[in-house]
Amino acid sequence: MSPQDADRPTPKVPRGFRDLFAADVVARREMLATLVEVYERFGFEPLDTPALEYVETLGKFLPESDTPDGGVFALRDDEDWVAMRYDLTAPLSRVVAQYGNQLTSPYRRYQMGPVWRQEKPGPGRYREFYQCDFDTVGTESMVADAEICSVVANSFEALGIDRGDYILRVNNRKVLNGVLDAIALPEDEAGQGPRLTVLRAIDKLDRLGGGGVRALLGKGRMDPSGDYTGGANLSPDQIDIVMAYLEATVEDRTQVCARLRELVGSSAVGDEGVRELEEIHELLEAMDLGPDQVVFDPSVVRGLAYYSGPVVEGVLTFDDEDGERREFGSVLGGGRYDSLVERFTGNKIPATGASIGVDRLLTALKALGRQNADRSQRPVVITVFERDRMVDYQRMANELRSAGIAAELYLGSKGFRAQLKYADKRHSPVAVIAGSNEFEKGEITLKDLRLGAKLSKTIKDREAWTEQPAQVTVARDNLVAGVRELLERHGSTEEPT
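Next step in my check: the chain by itself in the form predicted on its own, please.
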């Protein structure tokens, strides 16, 4: 290696980041456009905030440290630390506190954009990813919480996810607190204590199953690797009540509420939580959201110290190769957080909302076969036979673009066959062909590349190929009409099957 080679930078992406090319970018753009339509139909308005916030806004820092901590990317801004936002909720809280008098109340907003977390990357886990949030700030009404389910259900179905292929799981943190009151578990101090241990155990139900959670509620559990996790040290009777709470899920939401009311006993906060679930059930009924779309699931805890009331989690399901129903996993989470804005104002400002993990949902759509690899309007490619007639070719491109048809004039230096290969690689639907003969006759040839790709798999006879309709000649003046007719064969943007 020469010294000059050694000085050249190595082209690589930082760990935990990635490049996205046309197919993924277009898929994301189209998905977000669908979500915007649904959100605005429900009265949410857009908001955009900076990528950087002061670390005090994000609440991720260690006062005794020289640098911010807690999974954020940070840098100095004069004397203050700023960090890249790690979610879209903390910036919303800052906006509400800063512009409260200028905003409508309740304030309903949606926001879409990248967030960054300085965490260990892994398969499917990136340090930069997209979120898509919608929130209602300034109301304690359970209508706002019930509407989360309606917004999500409408969003999923607008994206082609049918009923039966998704389920929204709803719980209320107040009910769980009521159950912990009922077993006389003392309140935690300084964010630590037996209740937090119980919450962490419950949060592992999907991964460890009932037996693993029961062990963590008791003395503790040793995993197959030999690592030991200490438990909450509950008594057998206390463990039985917590497990009965976790097992209260049935399809009938009213039955779940009745069972939860038994378990919370005389707890005031537990009773309040059950009443809120009962109200949400009535609102879901009015929104025509049945138990095949929304269930009450006590095992959903989400954000151990974050949420203060109703919580929701959205998962997708699919049939595996054996016909068994499987869960893809969570693609949405949210709930009520009534104390986040209070950090800035000192006053309680109720809020509720949800966040869709955009990249995870896109992955799920592809896995479920609901997302084409590339649904973009690929350009018609105008091939170049006569280099001295570039002005004429440019006029063709301009006519198509003016008619709203994506068009690209070939700008390379290769011959005709290479140009057609280029058009195929670009997934172009149509190639425009015009050489000296066509120009003399006032004609152009249009090649339907998508139909040609289909026919090439079945037609082997040269004579039969010349009779097929994948290539037509039209008058030069009919360029736009001829191209549009070919595009309409395939619904304009469909990929060949």
Contents of the next structure:
Number of protein chains: 2
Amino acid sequence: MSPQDADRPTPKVPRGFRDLFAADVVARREMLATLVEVYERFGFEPLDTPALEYVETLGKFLPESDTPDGGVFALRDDEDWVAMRYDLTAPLSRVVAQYGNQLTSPYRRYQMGPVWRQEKPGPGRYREFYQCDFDTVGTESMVADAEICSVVANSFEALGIDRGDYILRVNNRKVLNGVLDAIALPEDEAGQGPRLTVLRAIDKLDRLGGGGVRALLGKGRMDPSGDYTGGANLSPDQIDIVMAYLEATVEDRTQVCARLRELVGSSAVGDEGVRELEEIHELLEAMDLGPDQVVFDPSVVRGLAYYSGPVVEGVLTFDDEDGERREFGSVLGGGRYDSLVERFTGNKIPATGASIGVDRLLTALKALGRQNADRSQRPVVITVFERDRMVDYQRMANELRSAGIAAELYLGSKGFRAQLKYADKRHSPVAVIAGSNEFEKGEITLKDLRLGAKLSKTIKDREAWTEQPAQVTVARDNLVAGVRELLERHGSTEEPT
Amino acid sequence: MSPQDADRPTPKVPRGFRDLFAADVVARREMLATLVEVYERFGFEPLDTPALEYVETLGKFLPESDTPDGGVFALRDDEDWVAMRYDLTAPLSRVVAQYGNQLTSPYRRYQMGPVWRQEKPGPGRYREFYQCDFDTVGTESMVADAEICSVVANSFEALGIDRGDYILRVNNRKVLNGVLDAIALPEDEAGQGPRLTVLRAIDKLDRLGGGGVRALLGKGRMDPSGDYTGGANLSPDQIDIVMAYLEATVEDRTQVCARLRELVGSSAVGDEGVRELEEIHELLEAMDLGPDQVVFDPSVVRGLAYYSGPVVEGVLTFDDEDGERREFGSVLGGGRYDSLVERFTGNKIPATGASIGVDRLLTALKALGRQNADRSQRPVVITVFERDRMVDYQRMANELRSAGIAAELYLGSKGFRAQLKYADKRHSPVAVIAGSNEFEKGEITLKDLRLGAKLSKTIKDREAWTEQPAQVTVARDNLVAGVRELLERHGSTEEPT
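Given the form predicted on its own above, produce the structure of the same protein in the form predicted together with another copy of the chain.
Following is the full complex, with the preceding chain placed first.
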């Protein structure tokens, strides 16, 4: 390496970021298009906000975490600090506060796009990822909360995730508050106190199981590494009630409501929470959403301070290729929050909504072999034999394109075999071949590359070979018709790549 | 204002940024979808890269400007400096250098997305805007250059910009170098010298006219404010030749080539440049691109150091609503460059491509009243009279959505008139009305809001009113059929909003 080489930068993507190539770009694009269709069917209209916001606009906390200002990519712009948006809710807050009455009320908007978090990257954990949010701002009606489930169920099913392969878990933060009222736990002050400790404990149910949560509700817990986490110091009776609450999930939603009603006792907020769940249940029935799609699950917390009413999360519950039941956590999260514009205006505005984690969903579907077929049109490749005939080759490409068929000339400098390899790598359906022989006779040879690929797998099937030759010769004037015939042989969709 | 209020942040979008609401989001989305279709028809495949790149990856200069490192939004990530991409070519360079042989060669990729520039914002000049790039990497063939014109012409026409309403101007940097050889102007050294001064002068032809350029080619020029710009100090004879070169544009492309051949004299690079233009002309003919679509224009420079061969720019040339000819500058720019990966690997790789400025194009089309109709589906609004009947209303929404019709319940707390206003503001096509009366009779009233809007404009037309009542009552069971009939009255597309 010469000293000059040492000065050269290494071409690499920043840590925690990634490039997407053709198949993945198409998969995401198709997923977004499907979600647009579903979201708009529910009356949500699109909004687009900038990648950067003033830091004060973003507020101090990421939702669903305790991370303070850190965790965002921030930079100075003249006098001001700006930061890349870390979610699509903070921009919505800003828009609602900024445009006020110019917006309809309620305001039903969706937004899709990347968000950025300056967090430690890990396997499958990127610092740039897409979110697809929909929210209804300015309503207290439980219809908006119940509809979240319908939007999501319709989205999943439109994406090819069948009923039974996903489950939505709904809870209401008011019910938990009612239970904590019922065990006479004091309210927190200034965002700190015993209730937050209980919430934190409950939030770890998935990871620690019932025993771990019990310990954290009581005196605390030592983890295998020797780290000690302080507990909420509840009495055994109090712990029993909280644990009974956590275990109240059964398949019948009305039974869950009945059980929760017992547990909240005479708490007013608890009663309100249960009544809201009952109303949601009725609305879910009206939308034909059964217990195999939506369950009431008191263990769902979803973040610590953010949500104020119903909350929802969604997971995939596929059997994988080995027949094992696998759960892909949290491809959907949402709920009701009332602090949307309070930071700006001092007023509470009720809002509710959810966010589908598109990149997580894509990863899950890919891991499960459930990706939709890539339906993007791959180009017919016109191979080049006679370099002084480029104008003639170009005319072929032009004819195909004018007929709506994706096509390109091979523009490299390599020979025929390399050109066919190139066409394969492009997943090209057809190669057009014209050498001096063909030009002389006014003919063109067409090679069916998809058939070639199939035949090389099942080469024994001699009959198919004869019936569907992988290569045909047609008159030059029949280029478009000939190519179209080969394209239609295999139907309009391609194999997944 | 209380002291507490003073602490509250003002909700505003960062300087130079903007929010897009429904109609504009849809317009951009549809434009991108059209470009995807055209780009893929030409065999370009999608690529997506992160918003952030290492600063060394981006290099020192913005293309088409002398701006150094400044001009980008940069921030520190641990030890490293990263910056938001300012174009889509720098990420392409990094990808080609990073993935090398894993990519096909040639590599034909397109990328669409926002880029960010920390420049002074102005009217219509934002710091975040979309670019749609397509490039062919790894070929010296003029086919790739000529195809740029076909991609763009097809894109514009697919976007509803008719032949005659746009013009593409093609030049070749080699020809200009040949002319500078012919007048015996010394080569620049280390990116500075007389040739750069000449380039800068030519680049100002649009703004200063022939006289201004003449002055800058000679002794220099004092502008009206008294600022003095030094000149290239060419002799009168040299200036005449450069001016003759600039004025060589005529409608016939072969005539331009003939004139340029005279001007480059015996310069080898000039001769090569003219031959390339001749080849491009032949290929343009093969793609049926006439002189009303593509001209050869020697005054096109497009940036100072970046391009090495053919360059192209595209402008719209609409007549505006007052019949005035207006030109919207530079909605398309591109050309051939060979320094793509040199910074990383030391090797030159030939590449050529172009970028459509989608946001500029949208602004131009909007200013010219040429925006496409908004074909997005707006929701049927189900008005709410009986608040204890939400489940029944929800069932109606669910039926409509299940039939593929966008629908929503009014979820605010206001009365009927306000609900209809809400529906109007949402551009809702139909309002569903069901009060106690309707529930009793098992009926539903449907209000045709688009007809209502039309009638209120032409209220004299009594007959139309009678034939197409703005309000109909149908049996509850016929909700979907009734709504569908009203939707189909006005065809499938809506008026532009």
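Residue numbers count along the first chain shown, from 1. Note that the rigid core is defined as the largest set of C-alphas that superpose within 1.5 Å between two forms. It should be emphasised that the depicted structure is a prediction, and the values quoted were computed from it without experimental measurement.
- Taking 2 Å as the criterion, residue 48 does not count as shifted between these two forms: its C-alpha moves by less than this amount when the rigid core is aligned.
- A movement of the C-alpha atom of residue 29 falling short of 2 angstroms is seen between these two forms when the two forms are aligned on their rigid core.
- Core superposition places the Cα of residue 442 2.6 Å apart between these two forms.
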